[in-house]
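Here's a solo chain for you in structure tokens, the form predicted alone.
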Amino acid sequence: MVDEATKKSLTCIPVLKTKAGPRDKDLWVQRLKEEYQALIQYVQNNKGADNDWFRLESNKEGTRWFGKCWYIHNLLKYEFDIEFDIPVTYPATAPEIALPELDGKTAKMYRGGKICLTDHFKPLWARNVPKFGIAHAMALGLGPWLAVEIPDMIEKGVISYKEKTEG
């Protein structure tokens, strides 16, 4: 199910250990701090393989997380913008990973312009919980779907390249 560069990528990514999501208080700070951590590393270690393609940053309380996530094609860069918020049950439930401006361009995106990612990533989240955080969302999550998902959508004309303007 999991490609071997997947699987090299996931393996860098630090687990979690604390089990808590927004209404544990003092618990979810620690939580904040393991995911930022994870978040850190998987970032270096997209870096270090040249493979950058997100920016994340949250709200002061870790509840809401928003930013840029881009997927090159063809040597064009198509950038989206992308947020989410924590679930009150996480970590037992996955965030909802949302690009708003793709909302309504594919069937596998639901109302708001959330991913899909029913079939294949959440049941793997839930086998893995409290050890997959942000940073796995994104790896196994959010990557995978652009690589399939954005190559179509340019393929059918459904997205176009937009030149960066200098402002």
Contents of the next structure:
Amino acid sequence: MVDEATKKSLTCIPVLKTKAGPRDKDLWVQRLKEEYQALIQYVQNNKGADNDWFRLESNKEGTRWFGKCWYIHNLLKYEFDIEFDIPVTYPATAPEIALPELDGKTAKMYRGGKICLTDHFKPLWARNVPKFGIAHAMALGLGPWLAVEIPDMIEKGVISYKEKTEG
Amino acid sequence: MESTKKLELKQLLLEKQKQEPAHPVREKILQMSSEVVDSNPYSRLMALKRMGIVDNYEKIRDFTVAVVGIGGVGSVTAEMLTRCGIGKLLLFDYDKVELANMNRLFFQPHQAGLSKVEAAANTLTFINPDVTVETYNYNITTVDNFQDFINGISSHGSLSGGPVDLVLSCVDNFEARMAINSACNELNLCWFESGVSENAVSGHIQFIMPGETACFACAPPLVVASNIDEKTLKKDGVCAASLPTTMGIVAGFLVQNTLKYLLGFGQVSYYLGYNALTDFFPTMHLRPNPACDDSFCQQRQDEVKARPPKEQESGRDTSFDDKEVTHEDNEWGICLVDETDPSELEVDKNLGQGLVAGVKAAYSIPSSAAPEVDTNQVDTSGVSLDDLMAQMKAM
Ligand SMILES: [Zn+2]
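Form predicted in complex with the partner chain structure, per the form predicted alone context:
After this comes the whole thing, all chains and molecules, with the earlier chain placed first.
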């Protein structure tokens, strides 16, 4: 199942209430507010636990999301762009989070750099519609993926450290 | 948005033909003929009429079919329909041909880098220029593309000017299947869902008539049990495996049932599974879930209930009855339909969904009747979206 650390961070993210997708006009605006609120809380939790690891923002319709995530390995910070669209069937189906620059560098990815999730993700998501939102997808999907795949890719030499100008 | 790149291709082909007269190009044929001559590509299909299998084979030219996902199953599906002389095909995919696809049928190495829909339209038009092919090079699950997808398969999509006659889902992911499901529930269109498991050794097709059969959202996704102990299944380091065999078999099932549905012969399978390891083919019929999450599914169910009983379950023809079709003078006593061992077909009562043995739900979902108290819930009262967006950006 899900590891303890993931479980803990998951339970500290507030759950959402509104079952609405991007085709649902006003209800979607309500859902979007809930998404942002859960994300803000999650980032605050991460900062508080000294484990700040991503930023996200969206277009004004909330249908397209982008941002950055980073992973510290041997005191070096590896940073990657994140992007994904909210599918029309959201929240019944989870967003497919992608790290486009890693496309083709690992087998644990689908086309376009979409991360390959564990067998646990989809059932857990399905059981928690509409309570799980983007913050939960990050905690349950991308977080554990980075923890497994990034050290592996560094070890294999398929990604290397790049000096960043901004901290 | 790139769409409806109609047949400038034909023009290109004609020019190519002038330049390279050595390569024979098949010309358009105005009317399907049953004349048996070397030069008639339809003679063996029209023979189905003479043999009494199909009443009106040439009617196939009136039909329009949308194929969503032009991968290992979809490309072969489109080729089969093209060779059968289908009237019009709408092809949807956003992917490009890659050398990593060459373990599958249809695409060739020289097509690497082309969009799948463009490469497919090219080959299909070359095989049979009588088929009208329209390409849509985008991901149907995003908001804007989904609207275009809905428009494409409904109002003006078909040769008759109305909605397409059938939608075939050949996609490889849950999101796209759910998107097709909502579109077809909304538009009240019949469709076939198809799939091959990520371990490449099982697959299925499922016929969905909104309101009459279970839709894709009525229950968790179904999987054909491969009898492999999950613990021994190594998924480390790979997402999915694929075999041209399994994909070809599923495409064959899909097109066979498409032909039966469109031309009204034989029996259409509601669900047909395939376990490659034991060559087991479970079939079943799934009723819709009255508590389905898709509101259009519920609406279609109400419409079906309101119809006079005779019309229910009618479909295009009457061949949907669960009657047993046996050949009249079958001197070998072979039952043509039900070759499945009856003991294997016994419905598993524990599943409670009328699932046949050998097929299971990918996961279970607890009934929403059990209320859970969430102590940690969002509270958005009194905050605006703009404020929240700004707050997030400032973090
Ligand atoms: Zn349904």
